[in-house]
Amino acid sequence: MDPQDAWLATLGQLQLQMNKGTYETWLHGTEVLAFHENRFTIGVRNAYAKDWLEQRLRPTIERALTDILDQPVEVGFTLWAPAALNEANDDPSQPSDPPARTNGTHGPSRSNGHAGDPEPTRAETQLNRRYRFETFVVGSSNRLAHAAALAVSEHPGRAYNPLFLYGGVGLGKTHLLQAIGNACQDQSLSVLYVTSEEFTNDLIHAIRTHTQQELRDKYRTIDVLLVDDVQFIAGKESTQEEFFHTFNALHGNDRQIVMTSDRPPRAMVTLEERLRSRFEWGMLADIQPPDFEMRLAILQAKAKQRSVEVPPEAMNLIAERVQTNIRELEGTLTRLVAYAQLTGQPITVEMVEGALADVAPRHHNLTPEKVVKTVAAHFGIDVERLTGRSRTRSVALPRQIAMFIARQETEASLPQIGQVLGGRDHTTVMHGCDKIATLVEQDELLRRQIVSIKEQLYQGLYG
């Protein structure tokens, strides 16, 4: 039997033997590229299915082989671009590598592989020119994603390949998204940025009106991949299997990806175990909410790009009221600007003070006994036994959320919440947060009943 029919006939047996996305995953797109002393040298599109076939499937292919051949035959897998093999020559049994193209400033020029097409413009990436690194304000809670960011935007699939950066609402994982974006810009690279709900939309579209390839073409061609809010993909089936091929594509080429999230792989439960395992192979880098000086340092920063003089007491009201959030900020510091535009006055600290009456600073109040406080009377448990030994569920489980919710929403310590919680190690208060954390992604009752837990407390405080 001729070898390529052979391969296809192990295909087919193969198709009938696993589910359809193992199939479309590893083998679908393979061919032969040699047949030589009994041994198949088997072309596959990237070094993922490669690995992945040799360790895994292999003595499997090597089986259904024998069968059709009546013969002992050994696979061997090796990376293959139909595009190469064409411009290099016309025999398929010597694979070659895509020939490089370089632009002699940046290395390999890689443009989207269509080459009559013109490079993205900045409306089509939805890049914002403001976010660059020059105006990132970077302090000790965010310099490990900045200068991860940086890395990449100099050397894009080479530094940290994929880079995730999470961390909560408003601390800055956009500006550092899109001045890497703007950086490789810079460099001619084609970059494109979307949000995951645009690509599940874009995934949509394509379904419905039947242009599956050209949503391929858009994804796959490209240098650098920004996506924003990835979390959002995780529990749509559709969007993960699209998403999981165009990484792969992409990854396998050595082109750079970028994602960030509100939170990290692990603790995305509704995220394919795949994903999250290629979503953890580069690089991780979180972004704390700023401390006083770096709050100050962006205010200073922010003041300065608006020309406006802000008294630096009047600055220090702000930073110090204004704790987690870098965009309410920003906010609250335009806010100041605008008025004092109208009203023809400059900044004082009556101002600010005036300003400032509804942004209750939340921690400065609250402490973890509060917490604990609220907690227990809202599960009606007396204080001594929510702190107390005891371990079963009906205690367990509100402390765990004592525990989470004082961590969440005061200036505490693991140590002094595990101290209040009734001396407890502060592993086990990090514990207590990570499940119920994680639960709060699965129970929906749970995650009422922590926020109504929280707006007993604030009611409390501030009511």
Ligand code: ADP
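Being a predicted model, the structure only gives us computed values, none of them experimental. Positions refer to the first chain, counted from 1. Rigid core (definition): largest C-alpha set, two forms, superposition within 1.5 Å. What changes on going to the form predicted in complex with the ligand:
With the core held fixed between these two forms, V383 has its Cα displaced by at least 2 Å. Once the rigid core is overlaid between these two forms, S153 does not reach a Cα shift of 2 Å, moving by less than that. Once you line up the core between these two forms, the Cα of H210 stays within less than 2 Å of where it was.
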Contents of the next structure:
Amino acid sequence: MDPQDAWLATLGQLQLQMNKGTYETWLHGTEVLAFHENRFTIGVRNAYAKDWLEQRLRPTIERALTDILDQPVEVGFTLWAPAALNEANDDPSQPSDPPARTNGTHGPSRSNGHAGDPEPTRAETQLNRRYRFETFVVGSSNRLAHAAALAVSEHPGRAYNPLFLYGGVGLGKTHLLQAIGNACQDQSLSVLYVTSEEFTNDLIHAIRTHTQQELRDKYRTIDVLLVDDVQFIAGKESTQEEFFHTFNALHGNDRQIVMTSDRPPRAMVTLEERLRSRFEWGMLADIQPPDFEMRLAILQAKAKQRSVEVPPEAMNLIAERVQTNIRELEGTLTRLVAYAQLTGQPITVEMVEGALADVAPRHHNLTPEKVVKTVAAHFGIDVERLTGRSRTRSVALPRQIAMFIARQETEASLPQIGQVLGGRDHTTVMHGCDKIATLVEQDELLRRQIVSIKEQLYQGLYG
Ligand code: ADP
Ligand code: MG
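Form predicted alone already given; the form predicted in complex with the ligand follows:
Now the full complex is given, and it begins with the chain already shown.
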């Protein structure tokens, strides 16, 4: 296979493995510049992408290429954009996403469970200095988790032990976990940060090389153990066994343990009971998707960190559209800034529209009828009743939720939505949407309900 084709095939495969934003930002537009003695030289568009690919995606890319070519290959990245473009990207006001590595090692050291992240082949785990409490925006959706994390960092081993943080993808679990790590390191405590996969890999390695004692020394002599994405140990028997003993040794000595997971312990179905109960010994804190104000606050904080000017309308638009995931929120801003710098244009609302068309396509095949059905099912009401005349709150509120979601997620106009909801007037629909929009900002439970209804909607579409 010719190197160019192999690279295209690899890109195709990577596109399937990672989310669209990651792929578009880092891999789109890359090309094979040279292939010599099993070494690919890949041209990338800017210095920022080069760093990121080198530090975080190289093993994943090498593995994909090796599979496709059926022979071992190495990959190097080099800038190939015209000089004028590179200059824009060597600007110190660049987004600071690639973790500043302090020990000069290469290859990824972290894997935070994100689809775009490579598997761990860590030499020595580093905490990302960017993940600190000072850079973490606090709002109603993460207040508890933040407060617990802060308390733990102030009194490690004494406040809540273990601390178990859980929540959906891209909501700041790794950020908080590492903020604890950084704060503890600042107090000269010894901190070990691992993903649960890294823990498993260490264990496998120790078993293979008969170095279990070293493994124990490594994990049981520290002050603070941070385990990211602990959900992956569920179902792995020997990992659970070893982790159980690690946990006991540390906890028994009042060493702090903090874990993150995408779900609470009780929802980790294949987790051993004795671990589940231990995970619940200390404090459980969840992180929910942020509300609009908080999304806006996060965007503002990120823009400020990067010293970029983004007009308020543009910020509002991003905060409105990118709803569930802070990583996407950040990714959209990063892409926008990169684009503005590359083209030398100021950021405009049109530019945001363009960038968003990529991330959050409207769901053209989502109809208001489908929304009505899903909402009715969610609340256990008949569609007839939902679209009927009843004004009792248990029906009227779901009806307004249906209006709100249909307005947000479908292309239908207000009169069309009113039609589907039993021939109601467009002003009624508008009123309903406004009411829910206001309530959503105040009512955490409602916000969760809406997120879960949307999940059901999309499952129906793609599943
Ligand atoms: P998770 O581990 O929950 O998947 P991360 O901690 O990796 O999510 O967060 C994804 C991105 O969003 C990171 O760049 C992180 O810094 C950022 N982020 C998440 N929550 C916040 C917040 N409250 N304030 C500022 N940045 C945040
Ligand atoms: Mg994470």
